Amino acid sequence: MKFTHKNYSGKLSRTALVVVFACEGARPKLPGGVKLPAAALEDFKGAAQKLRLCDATAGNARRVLLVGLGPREQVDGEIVRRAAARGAKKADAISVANAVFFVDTSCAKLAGGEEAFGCAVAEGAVMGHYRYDGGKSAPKARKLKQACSLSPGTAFKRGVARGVALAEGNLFARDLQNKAGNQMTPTKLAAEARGLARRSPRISCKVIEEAGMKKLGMGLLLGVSAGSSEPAKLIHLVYKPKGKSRGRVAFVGKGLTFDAGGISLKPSRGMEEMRYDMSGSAAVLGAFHALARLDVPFEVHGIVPSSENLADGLATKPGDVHTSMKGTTVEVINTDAEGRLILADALHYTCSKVKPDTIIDLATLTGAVVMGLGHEISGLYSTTDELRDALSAAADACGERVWPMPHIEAFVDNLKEGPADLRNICTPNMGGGSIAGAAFLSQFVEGPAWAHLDIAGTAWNQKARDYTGGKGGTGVGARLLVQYLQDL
């Protein structure tokens, strides 16, 4: 669906459907000339997420969909996103080809102001209309083809442009996530990254092949990939701002395009969901997709180590020792704790070659974080309070919630007790598997402020909330990363 914006001048062009937002207890304000039956206006109370579809009795709208926002004082970006998503879903369900989302001035001042409201409307409508059918031989065509917002003011228009970019970045990430393991290999993921660079003059891309990884000494990444016939890739994207850069930020995303667990084989039940083990990389590529449409005053690097984790005669065995790019030796106790291995080489590469001011990595790293935080909140580990607070604020703004988690030195000590410099997991008596994963990664970051987001619970299987969640990938992280940059 294509989503655009038109400045409202008091008139409405002819359209099949107008979506109108209204707060609880307030009479809906309609575009000029549009009238509704008195009974419809009386029945509609404006409760949050409640819909009322009715035929217009006058004006250029054939039908009007009233969408409730709830109490005026409680309206925020999340409520607006969900309301817009419901509007888009309903428009598609009643088979209209185009729809107008009308926001009067009194509503547009809510949820942080006109720009924030416009951003939330565009995000909700575009993301709410999403459906993945990339595996279908004959996908059904969507009915709703075009939609636009209608509201006065340049701030609202700016917000819509930003919201569309963020939403399309999210959908790009979800498309990558939802592809099956044979449809999204490391080679194909690298091709998607190169495609981003071709479409934007401010984005460049290089891909390091296995021979290059060997020269760099990336024994951990190569060790994980050894059991697969698909060659590993190290993807390096760079975004350059229009003006002078105010700093260098790096995003690192885990790109396990399929994870069978290696020799420490996973149970067969649900293994098909291990296509989502590349969700960290999807978030990074989704963020770059959005950056191509926006301008932030930072040089941004996207680093993606990508491989498969399978089992054959060449695969890493439990107890094997590999040497990282940093020179640190690692005993691989559990080959299913592979994400931290490929990230370790990627993080050291980022520190030594990119030398950023800040690193944020995203990974479906542990099942333990799901046990602790469920499917609605990502675990956040940070080396500085400033970075922790900035990411938490960005998460709240975009509706992708995080929860600060602790760094505990005892977990690092436990990892050092084996025959190599490190083990890739702690002993069972330590518990805290997500904390242990972050502790391992911390040993490969030197210099910049660093945050680790464990998104194993939020990348898929979230509760459906109109614009995302439910079955399939959520694209979590893509909007959060860009929100963080824009907040800076």
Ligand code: BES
Contents of the next structure:
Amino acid sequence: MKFTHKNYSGKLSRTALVVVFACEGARPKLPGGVKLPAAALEDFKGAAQKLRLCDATAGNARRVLLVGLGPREQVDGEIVRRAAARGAKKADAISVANAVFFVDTSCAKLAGGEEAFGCAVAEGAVMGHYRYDGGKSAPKARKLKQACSLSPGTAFKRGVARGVALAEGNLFARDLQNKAGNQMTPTKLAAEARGLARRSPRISCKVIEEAGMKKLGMGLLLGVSAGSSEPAKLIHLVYKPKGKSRGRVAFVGKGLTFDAGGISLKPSRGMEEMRYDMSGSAAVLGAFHALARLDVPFEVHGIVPSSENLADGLATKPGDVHTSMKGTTVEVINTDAEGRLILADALHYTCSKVKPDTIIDLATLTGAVVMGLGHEISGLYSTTDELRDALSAAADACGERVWPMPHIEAFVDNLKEGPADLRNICTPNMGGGSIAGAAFLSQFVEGPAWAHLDIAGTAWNQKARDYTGGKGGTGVGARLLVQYLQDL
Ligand code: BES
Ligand code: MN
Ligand code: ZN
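Could I have the structure of this protein in the form predicted together with this ligand, to go alongside the form predicted on its own above?
In what comes next, the whole complex appears, and the chain from above leads the way.
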């Protein structure tokens, strides 16, 4: 769906549907000339996320969809995103091809002001309308083709442009996640990254092949990929700002295009979902998709180690020892703890070759974080308070929630036992599986401030949840990363 903005100067052009936001207890303001039957407003009180569809009795709109925002003083970006998503879904459901989202001046002042409101409306409508049908031979066309916001003020328009860029970055990530394992291999992921660079003059892309990994000594990434016939790829994207750079930031994303567990094979029930084990990389590519249309004054690197984790005759066996790019040797006790292995080489590559001021990695790293934090909150680990607070603030602003988790030295101590320098899991199991994963990664970061987001619970919806989509990828992380850069 295409989303644009029109400046409101008191008039509405003929349209099939106007979506109007209404706060609790207040009479919603309609665009010039549009009138509703008195009864329509009697049974609609503006409660948050409530809908009321009615025929207009006068004016240039055929129908009006009222969407409740709840109490005025509680309206924030998240409420607006959800409301806009409900509006877009409803418009599609009633087979409207064009919809206008009307926001009058007093309403646009809510949720952080005009720019923020415009951004939230565009994000909510575009993300809410998404459906993945890439697996169908003849997908049904969507009914709603175009939507636009209608509001006075130039700040609102700026917000809409930003919201569309963020939402499309998020949807780009979702498309990558939702593709089946055979449709989204490391090779195809690398091709998607190259496509981003081809389409933007400010983005470049380099892909390191297995021969290059051997030269760099990436024994951990190669060790995970050893059991698969699909060659591993190390993708390295760079975004250069228009003007002078104010610093270098690196995003590192786990790109396991299918995780069967390796020789430590996963149970077959639900294994098909392990195609979303590349969600960290989807977030990174999604962020670059958005960066192609937005200006940030930073040099941004996106590093994605990508591989499958399968189990053929050359696969890494439990107990095998591999040497990392850093030189540290690692005993692979459980081949299913592979994300931390490929990330370890990617993090060391980033520290030693890119030398950024800040690294943020995203990974569907552990089932444990799903047990601990569920599906709406990602686990956030950070080596500095500043980075933790910045990411928490960005998360609150964009609605992709995070919660701070601790680094605990005892997990590192446990990982250091055994025949190699490190082992890839704590044994006997100490619990705290997400913390153990972060502890392993911490051994490969030297220099920059570093944050790790465990997104195993938030990257995939088991069932539809407001604007994050239906069952499948949520695109989590793409908007968060860009929000973080824009707030920096
Ligand atoms: N990709 C999984 C983590 C995961 C689990 C993501 C469930 C999404 C949903 C990861 O590679 C993995 O298998 N982790 C193991 C680690 C264990 C062997 C220490 C896990 O969490 O069970
Ligand atoms: Mn695994
Ligand atoms: Zn995995």
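Between two forms, the rigid core is the largest collection of C-alphas that superpose within 1.5 Å. Positions refer to the first chain, counted from 1. Note that the structure is predicted; figures quoted are calculated from it, not measured.
> For Q462, does the CA position differ by 2 Å or more between the two forms when the superposition is done on the rigid core?
The answer is yes; the displacement is at least 2 Å.
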